[in-house]
Structure formats: C-alpha cells, structure tokens
Amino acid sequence: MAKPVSIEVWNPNGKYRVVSTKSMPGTRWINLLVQQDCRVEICTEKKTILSVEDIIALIGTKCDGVIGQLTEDWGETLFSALSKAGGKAFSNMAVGYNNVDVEAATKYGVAVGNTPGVLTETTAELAASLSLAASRRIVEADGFMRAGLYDGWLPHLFVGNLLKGQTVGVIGAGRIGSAYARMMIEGFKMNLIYYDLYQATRLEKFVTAYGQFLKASGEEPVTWRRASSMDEVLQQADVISLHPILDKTTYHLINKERLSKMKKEAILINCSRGPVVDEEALVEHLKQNPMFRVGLDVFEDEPYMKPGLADMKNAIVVPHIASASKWTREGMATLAALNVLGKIKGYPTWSNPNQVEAFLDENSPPPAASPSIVNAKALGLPVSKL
C-alpha cells in the first residue's frame, strides 16, 4: 500500500477532485478551480521530484484530474492509475512533454495538456541574458570580486567580446528563437544568420525593416541570411543560440564534430532541451578552448551535470529558470489548471494554443475551453469556435 503523501486542501467539499503534484506560483489557478466546484489538493511533500509511487498515492481511488511537472514520469503506470480513479485529464505545467507517454494517456482516455504561448518572451530574455553574461564574462568577474581578488584596474582584466556588429546565429527560428533574435538584433545591432527547416518570414521582415531604419539614421544597417545548413551557422556566427525541438534527429545535435566547426571565441547558448548538447564533448571543448564560452539553462541528465562542467570558468550554468518570471510561471499554472478544468467540464479545446491571452486576463473570466490539449485530435475532442 502506498505511503500517504502530505497535502494542502482548498474547498474540501468540492464536487471534482483535482490534484497538483507541486505548489505553483500565484493563487488565480486555485481560485479558478474552486469557483467551478473543484476540491484542490496540493502536494506539500519536501521532495523536489515525486516518485511514481508518491503520485499514485496522491491520485488515490477518486481523482478527476492532475496537474503535474516535467520532472515526473507520466507513463502507463500513472495513466492507468488515474483512469481507474475516474480521471480524464492531466496537464504538464510546461510547454514540453517529453516526460509524458501521450500514447498511453490516449489509450486510457486521458487528455494531456501543456502550456505553450506564455513562455516565449521569458525564455528568449534568459537566452539573451546568458549571451550578454557570457560575452562580458560577468559571472567570472562577479566571483573574482566576491573573492577579494580585485586590487585595481588592469588592461587585460576580464576582457570579453563586443556584441555590436557581430553575428548572432539561431538554430530553430520558431517563436522563441525569433524572439531571441529580435532582442539581440535590436538591442545590440547584430547581424543574423539562422537555420530552420521553415522560412522565418516575419523575422526576416523585422530585420530588413530595422536595417532600413538604421540606414536612414546614418548607421550601418543590420543584415539577415537564412543558412542552407546548420554547419553554416556554426562556422559563421559569433553567438549561437539553440532553439530546436528535442527528438531523435536533434539528440546530441551539438557534438564533438560540430563544436570543432565553431569559432574559437564563440558563445553557445542552450535554453531549449538538455540532450540537444553532448555535454561530455562540451566539457572537453571548454577545456581545450578557454575563450570559448557557454551559457546553459538545461542539462542532459537533469538535475545533474556531466563531470567537469561545474569546474569550467568559461561556462555559465543556471538551474532551468528560462520560464522563471512571475508573470510566466503564474500564467503556466493558470493554463495547466484550465486544461484540467476544461476536460472535467466537457469544454472544447482552444483553436490556437499559442494565442492564450484571453486565458491570462485577470479582469475577465477565461473562455470555456481547454487552452492546449496535445492529444485532442486522437481523443476526438471538439475545437472551440470562440
């Protein structure tokens, strides 16, 4: 028998039982569920990652829906348990769902939600922050200062890279990649080279228009180019940010061979998925090329780093905080809750999961729809006409 898990309960007499495996930012998500007659149970266990057994104990014998986290293993075992408890909805509080066996969920009739449309600018901002921090060696300099090693200005002290006029490379020019590119181009007047299977027409138009503006102002215009291969980006860009999806074609996309194609003083940023980068190869490259720098928000075997990475002064490593702005995290919690609520109430799914502003407006009730259900088509769920 599963060991009981500690919880916090809201609206104990609610008709529907919704479980959250973690406390989430804000209270709007709780209030929206309570207003629709849900009993909300929030796990308060002092564990960073809940085990399958912990979650089974949370689900219990009657559960209408679960809000979970990307660190959890949502496969056959959990979807079977949720289905037996009468549950029809699960939502990741994340845009990605690599931790979810969607086929197993569909098999048991469970709708799987995620939270796109709310992380774009926040994630792009962190990628831009890591780019600037790496180029100007800010983390190294901060540690040097705190250690009491600074005894006066020196010509060679923490000399880094100027971004203005350099080339920013983007691999994967979707919503986040394009937002990052715009920040780097408009903020630092960088030129763009990008690689994507699809043409980023809006991004190209933005760079063209901004270049014309700069030229009209008497400045050097910025330029853009769509590369015919990823290797072109790696060879020509001074700062490269990775924004691909993670699948079998992008696993270890950046490996020993591709690292060798990059400039010796290049900067590599990854705020997408950890396994996109071969971390062991990266550690060796950082050792051999001290002026090559990297900024990582995600890791191959989270929460762990490959041996040696933490010792690299030319690496900036942060703990998966790309979406960690107050507005975004509260928005993710709201969307996850509304995914579960929508399925419980029999609402249709939202027609465009990347246009979620209507769900996030705190001054009006959200639409009667689930914001984003990834297996809606497989389950035959109707689409909202709102």
Ligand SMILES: NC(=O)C1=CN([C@@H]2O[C@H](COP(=O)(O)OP(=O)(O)OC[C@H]3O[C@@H](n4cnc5c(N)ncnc54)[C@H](O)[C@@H]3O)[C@@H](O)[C@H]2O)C=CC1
Contents of the next structure:
Amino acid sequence: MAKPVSIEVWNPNGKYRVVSTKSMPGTRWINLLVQQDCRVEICTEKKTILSVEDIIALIGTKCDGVIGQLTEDWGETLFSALSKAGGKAFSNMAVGYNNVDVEAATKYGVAVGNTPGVLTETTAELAASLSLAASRRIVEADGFMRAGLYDGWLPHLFVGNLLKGQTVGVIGAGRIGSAYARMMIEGFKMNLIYYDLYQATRLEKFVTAYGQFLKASGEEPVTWRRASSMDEVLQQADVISLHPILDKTTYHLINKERLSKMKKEAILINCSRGPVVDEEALVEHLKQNPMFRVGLDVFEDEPYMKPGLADMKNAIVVPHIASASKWTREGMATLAALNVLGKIKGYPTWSNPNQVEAFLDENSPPPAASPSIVNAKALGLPVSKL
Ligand SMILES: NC(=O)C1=CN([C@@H]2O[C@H](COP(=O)(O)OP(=O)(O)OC[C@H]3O[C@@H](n4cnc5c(N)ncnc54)[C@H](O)[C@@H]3O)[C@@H](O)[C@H]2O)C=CC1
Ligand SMILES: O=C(O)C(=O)CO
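If the one shown is the form predicted on its own, what is the structure of the form predicted together with this ligand?
Then the entire complex follows, led off by the chain already shown.
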C-alpha cells in the first residue's frame, strides 16, 4: 500500500481530476483547468524527485490526467496505473521526453504531451551565456575577485578567446540549436558549421542573408556549412554546442575518442541532456587539457556530477536551468495543462507543435486543441483545422 502524498486542491467539485506532480509557475494553467471543470490537485511533497510509488499514490483510483516532470520515470508501471484510474492524458512539463516510454503510453491509450517552442529562446540564451562565460572565463574571474586576489590590472590576467571570426559548431540544429546559432552569428559574427540529420534551411538562409548584409557594409561576411559528419564539426569548430534530443543514437555522442578530435582550446556547451556526453571521459579530458573549457547545464546522473568535475576550473556548471525564465516556465505550465485538458475534452491536436504562440497569449482564450501530443499519430487523434 503506497503512503499518502500531501496535496493542494483547487476547485474540489470539478468533474475531471487532474494531478500535477509539482507546483508550477504562474496561475494561468490552474485557471484554464478550473474554468473547464477540472479539480486540480498539486503535489506539495518536499522531496524534489518523486518515486514511481509516490506518483502511483497521487494517481489513486480515479484520475483523468497527469502533468509530470522530466525527473520522473514515466514507464509501463505508471501508464498502467493511470489507465486503471481511467486516465487518458499525460504531459511532461518539458520539451524533452526521454523520461517517458511513449510506446507504453500508446499501449494504454494515454496521450503524451510535451512543451515545444516556448523554451527555445530561453534555452538558447543560456547556451549563449555559458559560451560567453567559458570564452571569457567569467566564473573563474569572479571567484578570483571574491577571494581577494585582485591586486591590479595585468596584461595576462584572465585572457580568454575572442569569439568574432571564430567558428561556432552546432550539433542538433533543431529549434534550440538554430536559435543558439543565430544568437552567436548575429551577436558575435561567428561562422557556422552544423551537423543534423536534417537540413536547417531557415538557419542557412539567415546566415546567407546576414553575410550579404555584412559584405554590403564592407565587413567580413559570416559563412555557414552543413557538415556531412559530426567529426567535421568537432575538428573545425572553436565553440561547440550540443542540442540534439536524447535517444539511443545520441547517448554518449561525445566520448573519449570524439573529445580527442576537438581543438585543444575548444569550448564545449551542453544544454541538451547529460547522457549525450560521457561525463567520466569529459572529466579526464578537462584534466589533460587545461585550455579546453566546458559549460554544462545538464549532467549524466542528475542531480549528481561525476567525481572530479566540481574541482575543474575549466568547467562551468549550472543546475539544469536553461529554460528558467519566468515567461518560459509559465508558458511550459500552460502548454502542459492544455495538452492534458485537450485530451480530456476530446479536442483535436494542434497541427504545428512548433507554433504554439496562440496558446500563450494571456489576453485571449486558447484554441480548443492540445498544443503538442507526441503520440497523436499512433493514437489516431484528429488534427485541429484551426
Ligand atoms: N537544458 C534544458 O533545460 C533544456 C534541454 N532541452 C533539450 O534540448 C532538446 C532539443 O530541443 P528542441 O531544439 O526543441 O528539439 P528539436 O526536435 O527541435 O531539435 C532536436 C534536433 O536534434 C536533431 N537530432 C536528432 N538526432 C540526432 C543525431 N543523432 N545527431 C544530430 N542531430 C540529431 C534532430 O534532427 C533535431 O533537429 C530537447 O529534446 C531536450 O532534451 C530542451 C529545453 C531545455
Ligand atoms: O524542456 C526540457 O526538456 C527541459 O530540459 C527543461 O526545460
């Protein structure tokens, strides 16, 4: 028998029971559910990561839908429990859903939502921040100041790299990877080399147009190249940022062998998922190559770091905060709630999950659709004509 879990309840007499495994920013998501006759239960347990048992206790015997978090293990056990409780909808409050067994959800007829689009720029901004912090050694320099070690300007003090004219490499040039590339190219006049399974046509057009603009103003134009292998990116780029999804093909994409192909003074940024990088190999590489720098938002065994990483001066580490802007986190909560609500109400799914702005406008009611259901096709869900 699972132990009871503490909760906060909104609209106790609502017809549909929707559970959120965590408190989420903003109140719009709660209001939208309450207005549509949902009883909203928010887990208020103190512990950060809920276990499968905790979530089974939350689901209980009657539950129409759950909004969950990327730290939770949504596999066969939870989808079976949700289905037994009459639930047909689950949404991650995240765009990445490597914590979700979509096949198992589909087997139990449960729709799986995610929250694309609303976090693209925010996440890209953090990747850009880490790129700047690593190239200009900002965290090291901050520590130096606070330690009282600064005793005057010196020609060699914390000399870093100029980004202008260098090459930025992007692995996974989807929504976030492309936004990051645009920031680094427009902001710092870097050249682009990227690797993706698909052509990033829009990004290529942007770099071409910006290059023409610079040339017309008498400046060196920026250039782009789509690499035919990932190794080309690793060998040629000065700053490399990882933005693929995490799946079997991207697990340990960056390993000992690939690290050795990178320039000795390269900068590696990871705001995708920790297991994309073999973190033990990375620690060793950082030890052997003091001029190699890394900016990490995600870790292989979150919330832990591999032994030795915290001691490395050439590593900047932040606790998975890439999507942590107020607008984005409130938007993620809204999209996740609307994914669940849409399925409960029998709405169709939105036709383009890359364009979810219509759901985020606080001044008008959202469309009657689920913004992004990743197994919509497998479940045969209708597509919105709006
Ligand atoms: N650190 C954080 O807080 C955040 C992390 N993320 C992570 O970023 C990921 C990407 O998000 P979006 O850009 O919105 O997704 P997206 O689907 O638009 O982009 C992912 C790109 O990776 C490419 N890709 C897939 N397999 C690949 C491979 N083997 N090699 C190279 N490229 C490959 C895809 O073709 C696609 O273009 C999410 O899945 C999530 O894991 C997303 C938001 C915040
Ligand atoms: O959305 C995601 O995938 C995250 O990692 C958190 O923003």
